[in-house]
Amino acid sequence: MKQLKSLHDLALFGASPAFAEPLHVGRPNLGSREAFLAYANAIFDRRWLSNNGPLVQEFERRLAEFLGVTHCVAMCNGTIALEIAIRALELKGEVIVPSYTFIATAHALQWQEITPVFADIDLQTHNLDPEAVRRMITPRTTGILGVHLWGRGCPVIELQAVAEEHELKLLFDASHAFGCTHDGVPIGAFGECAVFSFHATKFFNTFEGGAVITDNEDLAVKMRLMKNFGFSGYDNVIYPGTNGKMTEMAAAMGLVNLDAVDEFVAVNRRNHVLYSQRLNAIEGLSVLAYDDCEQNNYQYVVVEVGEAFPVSRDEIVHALQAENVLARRYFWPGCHNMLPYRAFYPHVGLLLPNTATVADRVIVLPTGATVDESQIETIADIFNILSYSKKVGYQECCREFL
């Protein structure tokens, strides 16, 4: 692997990258080939490949279990569980969301016709903040939509006092918080319901997949009507639904994960001590930590970039990914400045000012189990080099080369 001394050892300033394949924030984690293969033989003998087969009925027993939960309704993607939860819920109006957050949050709101109103968050946590919830409650406000960010809890309690208070729902985007604890409860536990996305860049993945999961009984049954087209038994529509199901392959590699869990937060958590070890030496960096106490899923590593750091985080980005490294601006600039919220709410952003610090301070850099020690090595030293850059002139390197 190419050694990293000096500002004119980075690609960025002609020289070869660093790393000769792209390194991915989320590739996917990959359980047992062998048992995988087991159960697809077993999916072709049966020929049941969708409509609730049996890999799908055991997935949803196991991850209820696993999660801490009664029931889990398992669904095709992540986006579509959300959907769902939020029709089962009858949610109407106005629904409290964060900003800070991927654009399927918000679009689950808006795909049906519910305006997603954005409360800004706490700049520690980077999850909702409460009081600023409080603030955005109308009369038309039916609901809150908590997301817990990086796998951190949200302030759960705070975030259910207010909703009752004002008689709202409050149901959660768990789509980062797969087997976390939030004060030693399995985060699922909390609100109507969570949210969980499978998609093939989370760190516990279907393929592509996600769930609801409750200890709500009648919601359940009401969502696994809807994610049926309605159907109860042949023939028989009982409630207006879509085509939410999960297919038996998605359940079989979700089995085969599920077994592996615990090797993956391992990596994981390999990865995030070695990242927390190295960048937290750095002035101007600081790695979001995990609380010891809690059980964490170490899915992200994200970073910080503090004023005292001589370059700017964008500067960064672009002097990783030219390196191979495709470090990402996780959820930046928000989904009030995407389209069409920012069309729709032009000075929303008045009201998030913590929203925009955090946005335009974060990167979240690749780890899981296709990265190893000495990448992260080399991506360190990728970062000590840009630290010591006012010393030796990054922005004069930026002006020969370009």
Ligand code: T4K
Given for the second form:
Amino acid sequence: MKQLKSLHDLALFGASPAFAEPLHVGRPNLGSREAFLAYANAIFDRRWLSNNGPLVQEFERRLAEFLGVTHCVAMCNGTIALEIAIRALELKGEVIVPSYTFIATAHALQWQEITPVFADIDLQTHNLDPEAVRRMITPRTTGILGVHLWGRGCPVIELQAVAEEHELKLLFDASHAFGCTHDGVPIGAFGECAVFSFHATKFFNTFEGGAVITDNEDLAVKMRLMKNFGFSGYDNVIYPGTNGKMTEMAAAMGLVNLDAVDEFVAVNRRNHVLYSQRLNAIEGLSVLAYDDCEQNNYQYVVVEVGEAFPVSRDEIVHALQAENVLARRYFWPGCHNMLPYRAFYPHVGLLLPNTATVADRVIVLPTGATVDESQIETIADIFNILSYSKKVGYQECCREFL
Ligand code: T4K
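Could the form predicted together with the named molecule be given as well, to go with the form predicted alone?
Expanding to the full complex; the earlier chain stays at the top.
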């Protein structure tokens, strides 16, 4: 692997990239290929591909057990799962959400003509600030949609108190939090229900997929109807519905990956520890920590770039990408700065100062089984070189080479 010693060794300034192939954020975590192919063969033999097949049923059973809930309703993706949960809870008017999340959280509301009202986050946790939520409540508010960002539980007790005080429904987007706990309690135990994404890039994937988990039987029954056009047996529709069904192949992938969860955690944790050791030693950088007293999936390596670092966050991302490290600026610039929300509320940023600060600071780095320790050392070297450069030196190099 290329040795990186000075600014002149950076690809940005004409050197060859540190990595011949791109290192992605979000390379899928994969369980046993053989086990998956065995499931695929059985699917072929059975000719049962979708519509609540045997693997989906097994997947739902095993997932409910793993996640510590009574009901797991598997879906075709996390966005549809969110939409169905929101609809089944009969939310309307306005629902309070963080702006600092993947756009699907807000879109799932807007798609149903419910107004997402953005509340600010806490600077340290990156999760919703309950006081900010309180400030955004109006007579039209019907719910709070919290997000357990990066897999770390948002303040569920405080949000529950706000919800009860104002008679609001509370649900959670747990897309990042598969297998995580909050205060030692499995993450799906809070609120009316929790929604997961099993997209390829998530800690736990089913190619595409999602689920809503809940202990509320009535809610589960309603969501099962909704995800299957409202069919209750042949020729009998008793509810308005959509097509949110998970396929058998997706469930097969889920079953295989469920068996490999401990391996995924171990690799992610190893990477997270190494990144933290190397990057926290550099002034102006801090790697978001996971509480070792909780269960975490360590899926996101989130680096915050402070003012003490001599190069801006965007310049770092540019330099990393030139080296084939395809770091991401999740979730910049915040949902409120994307359309249609930016057009709806052009000044809402004034109420979201922490969202802006965090969105401007964060870099998410590649991890998972396709990233090894020597690659992390090289990525840390890139940060080190950038950090040694005084701002002026870096800018001079930019002028010279670009
Ligand atoms: N709520 C939250 C909080 C979410 O984070 C998400 C999804 C949702 C709701 C919605 O759930 P879904 O409807 O998606 O199930 C990605 C994912 O597409 C998205 O699912 C995810 N959040 C979000 C955080 O990240 P992008 O556009 O940033 O990344 P994408 O899809 O371009 O993939 C990133 C990289 O991963 C690629 O450059 C290459 C690599 N990759 C990707 C795929 C799909 C692979 O190596 N193999 C693959 O198969 O959104």
